[in-house]
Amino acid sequence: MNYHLQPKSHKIAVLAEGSFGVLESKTATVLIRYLPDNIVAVIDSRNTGKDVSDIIDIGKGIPVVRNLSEAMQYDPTLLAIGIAPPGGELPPAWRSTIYEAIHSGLHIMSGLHHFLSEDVELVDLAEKHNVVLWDARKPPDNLPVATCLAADVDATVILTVGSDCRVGKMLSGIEITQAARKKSLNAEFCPTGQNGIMVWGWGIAIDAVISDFTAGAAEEIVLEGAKNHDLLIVEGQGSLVHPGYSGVTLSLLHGSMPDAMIFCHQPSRKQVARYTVPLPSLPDMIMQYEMLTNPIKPAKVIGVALNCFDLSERESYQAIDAVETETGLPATDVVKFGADKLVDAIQRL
């Protein structure tokens, strides 16, 4: 497992230079949503002087500052890379900010594919200043090929799946876990992506694992979570109909061997993001997931988590009603209306 830093024990400055926004800086937004008491500032010269909530509607009271020098006024102990640019590479212009942060004694938390802990210049500098470079996306060594061990755990395993990328699989997983805990269920969120790992403090970023071992990584996550918990909410990735990321979706489906699934979807989205691939109907996509689990370990979709961020409250309720009618399953927007309806579905298993 990937346990190097516990973000909840740090004061965090988030680097989102030139890209801070709901869609542009998913990592920054996730950290602000789930670690609001730890975030002391967001660095983005485009929006300097604003409050974070003016831009993404959450994080009231967190300032947006021009540069790291201004962020240091708020005494951070950690600098988080707040965006995931195409290809996961480190923007060259950001190196100077990371150098400055290390010189200032800040630990660095990154979800990039470019591993800072393998960047010789940064490693040498970090060693001189006793700073940790935590690559949340870096997988552990010696991951196994899956052997269906996840089928034998005592815990109930729920996997979030979806129609596309960025429809709320991680967010829904966290919200369901928190709602389950409020109902006194011994639940654990099992992160499989860098943003979930940054928030929760452990997990394996499946998309950085060699393909032969991705299902094995999912299995390892379930085995670890089941040691101390009765209910596991495993974070899904990608989509079965996504031309680029369907492989990791299938690996999670088979490696985690879920007892049931929660389907995540953005009602206003009609085709795969950045592609011209039209999305099938919800019943068809749900049937695809259930069909592919069947030979390994049968599992049903038991609820739908909708991402209605771009809809009004009235439109959101209309979308929920339409999905419940179309699928016959309980549906909700876990951010706007809570996750209790989906927890209730899990308890009925």
The other form holds:
Number of protein chains: 2
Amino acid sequence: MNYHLQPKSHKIAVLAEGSFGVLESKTATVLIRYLPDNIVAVIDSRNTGKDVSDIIDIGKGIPVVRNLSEAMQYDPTLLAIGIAPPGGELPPAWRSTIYEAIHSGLHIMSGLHHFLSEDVELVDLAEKHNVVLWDARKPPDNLPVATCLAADVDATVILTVGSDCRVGKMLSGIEITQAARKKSLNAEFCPTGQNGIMVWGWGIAIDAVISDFTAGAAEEIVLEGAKNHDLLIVEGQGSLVHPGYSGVTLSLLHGSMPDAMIFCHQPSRKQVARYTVPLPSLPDMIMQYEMLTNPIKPAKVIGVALNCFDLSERESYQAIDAVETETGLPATDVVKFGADKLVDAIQRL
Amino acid sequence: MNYHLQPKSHKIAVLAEGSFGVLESKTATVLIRYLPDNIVAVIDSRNTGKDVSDIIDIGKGIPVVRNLSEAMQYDPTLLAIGIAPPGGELPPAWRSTIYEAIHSGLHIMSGLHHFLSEDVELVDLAEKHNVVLWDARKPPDNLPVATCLAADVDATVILTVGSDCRVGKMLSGIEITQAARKKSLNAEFCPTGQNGIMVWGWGIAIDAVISDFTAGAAEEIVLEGAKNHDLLIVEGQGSLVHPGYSGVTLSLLHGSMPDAMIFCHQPSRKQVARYTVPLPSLPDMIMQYEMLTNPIKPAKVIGVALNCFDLSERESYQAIDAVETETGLPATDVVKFGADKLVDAIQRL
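Cool, the form predicted alone is there; where's the form predicted together with another copy of the chain?
Every component of the complex follows; first up is the chain already shown.
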């Protein structure tokens, strides 16, 4: 299990140089949404002097600063890499910022494909300064092939599934978990991707696992969460109609063995992002998920989480009504209208 | 692409110490079936002095010998690891045989999880003796995320799918390819697992690929095969109802983008091997595959390959008739009765 740093115990500077914004820096945005009390500054020289909330609507009071040395006045203990580099490699300018952070005694938290903890130069430097390089995307060694162990846990397991990447499977998972806790349910969010792991402090990035063991990783996550909780909300990944990532999605479905699913969708999305694959109807997509659970452990979709970020409030309500009519399931936008409706559906199980 | 050694140009000694048999040594059996002219000896001290055909029905004339030094009298140029070690690690006894083989100037071909080419000691020794350590299971670097490129190839793409692991997806793929070639079709088998790769000399073991890139690996295999061939038979993996490997199966389905599928099944198999998951009916399993292709590139199952190894000839015919009635599709056992029926179905496309 990937458990090395507890972000909630740190003061965090977020590196988002050159691309801080709603859509450009998903990691930074997620950290600001869920760890607002821990984020002391965001680094993006293009936006120096602004308040975070001027740019992404949330994070009021968090300053955007020019560089790490400006951020140091807020006494951070950890630097989070809040953006993904073009091409997957670490740009030289970021590398020098990471050097500087390590020299200043900051731990580094990263969700990059390029593992900092396998970068000899950085590892040497980190050892010298006694700081941790935490790669949230790096899976643990010795994961098993899944063997249906997740079916045996006492906890109720809910998996967020969806129509595509980036429709809100992580966000819905966290919002449902938090709403359930407000109702005094002993709920835990089970992260399966680097952003969720960075926010929540544990989990496995299952898309970084060798495919033989991907369902096994999902199983491990459920077993871990079930040790101390009665209700697990497992973060979904990808989609069954995604040409690149559908295998990750199915591994997660069969490895986590949910008791029920929440279907996540963005009403304005008509085809798989970056592909020319049209999305099937919601009932057809829901049926695919349910049908694939049938032979192993039958589970139903019991609610729909709609991501209406690009719709007005009136349009959002219309979209929700339309989906409730089309699917016969309770629907909501968890960010705009809260997740209680979906927690209610879970409590009716 | 994994292309380092051409097994067909070698004289091969197969290591199967302690477990040579029909079910115990799948790799050894497959090598003997498809490279009979290249295999000069099988090493298994339990069966010293026997003929291979005494034990597994095929491979007449190939001797079973006590150890590598006995095998050396047949002048092998390559040692193939023909068994999988218990627990995945390399047993010390095998390690010493590999040492001895390298010292004798033999190349090593392995499908083990433990990559010989990353074993410092073996790599040093291999360099000294100028031999190749070929890990058939080791995927190439820099595989892409799948982007539907396989849809654009001119070749007709057939994927063997199935009800479970070890029901004959590789065997059917090779038999169909060979039968198609006999009919002068420009056909190529596209291996996706270590045994197929060792027999055929190229391919990618997609279950060893990080799950983000598993469909991308399948795409690469199809693009490679389509360079010089009109008909590709892609080796399937796992099953959509396999709790451990279903994600690999779906990655392969969406990455290879077949024009049609051949469904492989063992009539006597009633549940997923090593699991307590009952197999759905054949029409239900076939429907799952077809439904999952629909949103991306619709493809039908056009024939059934039955593995009747444990049935009499009469029972085999009965099983084939029953499946043809149940599914409305042509069915056969490709080992017992040839693959022409399935090639005919492909030619009707």
